[in-house]
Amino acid sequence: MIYIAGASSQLGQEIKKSGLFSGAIFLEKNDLDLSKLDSLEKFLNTKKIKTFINAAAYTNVDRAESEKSLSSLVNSHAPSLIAQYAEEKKFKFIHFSTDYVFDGEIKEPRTEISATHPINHYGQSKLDGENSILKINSHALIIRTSWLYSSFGNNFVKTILKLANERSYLAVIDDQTGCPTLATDLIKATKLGHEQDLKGIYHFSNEGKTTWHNFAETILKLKRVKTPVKAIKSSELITQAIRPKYSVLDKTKIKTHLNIQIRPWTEALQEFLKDFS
């Protein structure tokens, strides 16, 4: 049986909507709370699992600075426990991670073997999860992604469209560079990775790179929304957590191993916005 944790998360809802994991059991937080290790261990002990996909995570980057124990529990300790049982009981474990494991100081795409150095606790908790999984489980698949958006949950695309209808102008930072990822594209790659039994760390986002400011302008242009977008620096925006200045992911490894082409972020965004209102 395929179990998917985080059914109410942005990614979990998109996985369910896609229908690509037919027959999977989707677990809401009240079915399986990753912050409760005793309950998680009982679940892993009693269920007959063929594949466990972890779409659950602590994703509030700023709040993680003040809730370090909770974010580490969900992003590191729980995945480590799942990895341990997956190794012992011989089931497949698929886990998602983030571009925030990098510090953004090097202005070139990061590969799976590039040196990691998180600059906020969210990134550290996700890196700790990666390291503990790989130490315990030689068959797990970890997919790092970036700037994820979909029709579900809270994400940049939905926020920009909402605020553009409420404000006379938007102020968006222009000194952080990365690449947006359409959740449906990530899920298709994950399905192929599962079918081909990929192991270890892989990167996936859409192709290209952009700044948050240009991302916002592109969203509004495609939706024909006239709200102006002012460019500001990160230093002008007070946040609890520091973000990487450059976190573009190199996708050569996953494209080669899965023999796939990844479409540009602008193409994926255009398709998404056609059906999103």
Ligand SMILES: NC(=O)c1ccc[n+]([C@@H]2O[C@H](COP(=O)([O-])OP(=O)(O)OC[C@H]3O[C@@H](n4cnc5c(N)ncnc54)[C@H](OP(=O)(O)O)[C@@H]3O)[C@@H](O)[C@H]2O)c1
Second form
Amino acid sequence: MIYIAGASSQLGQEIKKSGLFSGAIFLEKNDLDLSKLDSLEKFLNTKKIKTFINAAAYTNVDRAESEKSLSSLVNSHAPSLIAQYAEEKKFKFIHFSTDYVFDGEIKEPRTEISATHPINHYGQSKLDGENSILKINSHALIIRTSWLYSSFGNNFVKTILKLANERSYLAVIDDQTGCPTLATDLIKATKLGHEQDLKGIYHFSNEGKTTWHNFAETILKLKRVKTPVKAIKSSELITQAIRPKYSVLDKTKIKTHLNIQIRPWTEALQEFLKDFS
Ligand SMILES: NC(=O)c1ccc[n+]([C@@H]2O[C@H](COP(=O)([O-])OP(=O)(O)OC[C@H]3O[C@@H](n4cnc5c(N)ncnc54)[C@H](OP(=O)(O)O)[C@@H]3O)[C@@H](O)[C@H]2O)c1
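Structure of the form predicted in complex with the ligand (previous: the form predicted alone):
Then the entire complex follows, led off by the chain already shown.
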């Protein structure tokens, strides 16, 4: 059986909607709480698992600074336990990680073997998760992604459209560069990665790069919303966590191994916004 944890995440809901993992059992936090290692262990001991996809995570980057134990439990200790059982019981483990494992000091796309150096606790907890999975399990697939959005949950695209309708102008930072990822594109690549039994770390986002400011302007332009977007520096925003200034992922490895092309972020966004109101 395929089990998918994080049924309410953007990714979990989009996986369900896509129907690509037919017959899979989707687990809400109430069904499987990754912060409760005893019940997770009981689950892993008793279920007949063919594949475990972890679409759950502690994703609040700012709050992770003050909830370090909880974020580490969910993003590192729980994935490590799943990886251990996957190795022992020979099931496939697919896990997701983040561009925030990088510090953003080098302004060139980062590959899977580029040096990691997280600058916030969320990034550290996700990196700890990656490292502990890979130490225990040689068959696990970890896909690092960035700036994820979908029609479900909370994300930048939905927030910008909502705020643009409520405010006379928006202020968005223009000194962080990354690349948006449409969840449905990530899921198609994940499905192929599962079929072709990829192992180890792979990067996936849409192609290209942008700043949050240009991302916001592009969203509003495509939706023909006239609200102006003022460019500000991240130093003007008081946040608990600092974020990398540059976190574009190099996708050469996944494109080569899966023999796929990845569409530019602007094309994916355009298609997404056509149907999104
Ligand atoms: N969003 C991004 O921009 C982004 C960027 C890079 C990488 N990623 C990675 O991509 C993956 C999917 O992210 P996403 O944006 O789809 O996530 P999301 O929408 O923020 O959802 C996270 C989910 O995890 C669940 N969760 C939190 N603590 C849990 C626990 N203790 N036990 C079980 N479930 C728990 C939450 O459940 P409740 O809602 O019930 O709390 C929520 O449904 C994650 O691994 C994330 O780190 C995301």
